[in-house]
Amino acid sequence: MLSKSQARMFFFGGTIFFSSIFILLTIDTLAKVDERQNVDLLTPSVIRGKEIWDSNNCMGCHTILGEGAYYAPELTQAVSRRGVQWLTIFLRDPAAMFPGQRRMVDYDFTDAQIEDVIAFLDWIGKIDTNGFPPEPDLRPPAAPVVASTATSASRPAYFDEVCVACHAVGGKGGGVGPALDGVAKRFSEEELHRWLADPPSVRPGTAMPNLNLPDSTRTELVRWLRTLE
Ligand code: HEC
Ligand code: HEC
């Protein structure tokens, strides 16, 4: 049994001890806030992106840092998951990346606004969140370079940024479009160029969007696609 004075000591001692731990941890957290949220990366573009984010009520459907509505994908890691190229095409025309099943609003953003939104999402993604969100990376893992006999053209980065969302190669990638294994047998170099330059003009009504590829990217893609025999 504690005596009355021991009980009082116990009460005050415990209160002071745990209160000071609580206060120290609070100070420690506050001191790290600036560093963890990368204040120095807050460019005017990020701030404009945040304003677009707020004024269009993106939180009405999406979450960032776990805050918001659970109707649409969590966007904290959107940039590292999808890449800038994919997001740019998607925000320009959300239907393009999800043919026939679009639920995301088409906001008619200008290119500058799209850049700002992506800058904002990129900044959000760089906040040190202690590993949040914990879900697995939803982006399909990059497929191993397919063994090629024809040339040694390497798999273009653009393919893993954008095309892989819809096409599989070697069993890895999206299923919106056909798998591209063996595509070199189905299309000549010239046909591939024409297709990638403007799919709807080759096959009206196709679900493959015109991705407005720069010539050099198209050439690199075709060179690699020609090795998929
Ligand atoms: C009405 C609900 C709704 C609103 C509002 C909305 N989105 Fe979406 N968004 C979606 C849905 C649903 C998807 C999943 C793809 C689809 O079905 O089109 C999506 C997908 C996305 C993606 C792609 C995520 C991924 O990794 O696939 C991004 C980026 C995105 N939205 C950004 C925004 C931004 C920025 C805003 C505000 C300007 C916004 N969204 C407002 C419903 C919404
Ligand atoms: C939004 C989804 C989507 C994206 C992104 C996309 N494609 Fe496609 N692609 C399709 C669909 C759907 C078809 C089938 C078109 C049809 O038959 O109308 C297709 C067809 C093709 C074909 C013809 C394949 C065949 O066997 O008929 C090639 C080659 C191709 N895509 C290459 C690419 C490359 C390279 C990229 C990236 C630069 C790309 N695609 C990006 C959806 C997409």
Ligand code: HEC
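Everything quoted here is computed from the prediction, not taken from an experiment. Positions refer to the first chain, counted from 1. Take the two forms, superpose them, and find the largest set of C-alpha atoms that agree within 1.5 Å; that set is the rigid core. First, how it differs from the form predicted on its own.
A movement of the C-alpha atom of residue 181 reaching 2 angstroms or beyond is seen between the two forms when the two forms are aligned on their rigid core. Here residue 200 counts as shifted, since its C-alpha moves by at least 2 Å between the two forms after the core is aligned.
When the rigid core is held fixed, the Cα atom of residue 44 travels less than 2 angstroms between the two forms.
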Given for the second form:
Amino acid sequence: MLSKSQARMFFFGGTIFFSSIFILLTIDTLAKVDERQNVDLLTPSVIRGKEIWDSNNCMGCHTILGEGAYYAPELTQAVSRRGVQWLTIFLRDPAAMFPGQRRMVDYDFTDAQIEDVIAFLDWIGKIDTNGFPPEPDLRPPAAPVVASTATSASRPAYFDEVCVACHAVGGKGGGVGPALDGVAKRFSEEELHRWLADPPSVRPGTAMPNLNLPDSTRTELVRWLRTLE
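Given the form predicted together with this ligand above, produce the structure of the same protein in the form predicted on its own.
Shown next is a single chain and nothing more.
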């Protein structure tokens, strides 16, 4: 059992020791702030995007870096998860991407404002957050992997940036829309062109929006989809 003087020494010694560790860790953290925040990538576009984020109170629904509300998705890694093209389409018309599901307001952003918002989110995503946010522990069961005759090299970049958010191929992708394995056996080339040109006109009430695809993009997608037998 410690005497009163020993207990006092133990208390003061422990306080000084752990306080010193805390101070050293604080100094080390502050010294790395600029490096970990990618200050050198803080462009005028990123700053404008932050101003748009603040002026529209986006944190009233979303979180970034763990700060904000939890009504809408966490956006720290939005660009790496969704890609620039998908986010651009979504911000132009949020309701069109998920009819009847999303409650995000259409802010009528200009193309320049959309670029700035995405630049800000891209900058946020490149901050060293030690792995935050983590991958969710709970996920829907993975769909069974189905062999496909298409090679990954032939897969259009547009599919990986936009379409994969809703559609799966080989068991990988979103589950909002149908899996596209075997789509070449179900639809002709002409039918695929008609569908991708204007889905609501082919099937009124469909959840798939009209993405206003350029002819070259639509042709590339159809050519690839025709290999999924």
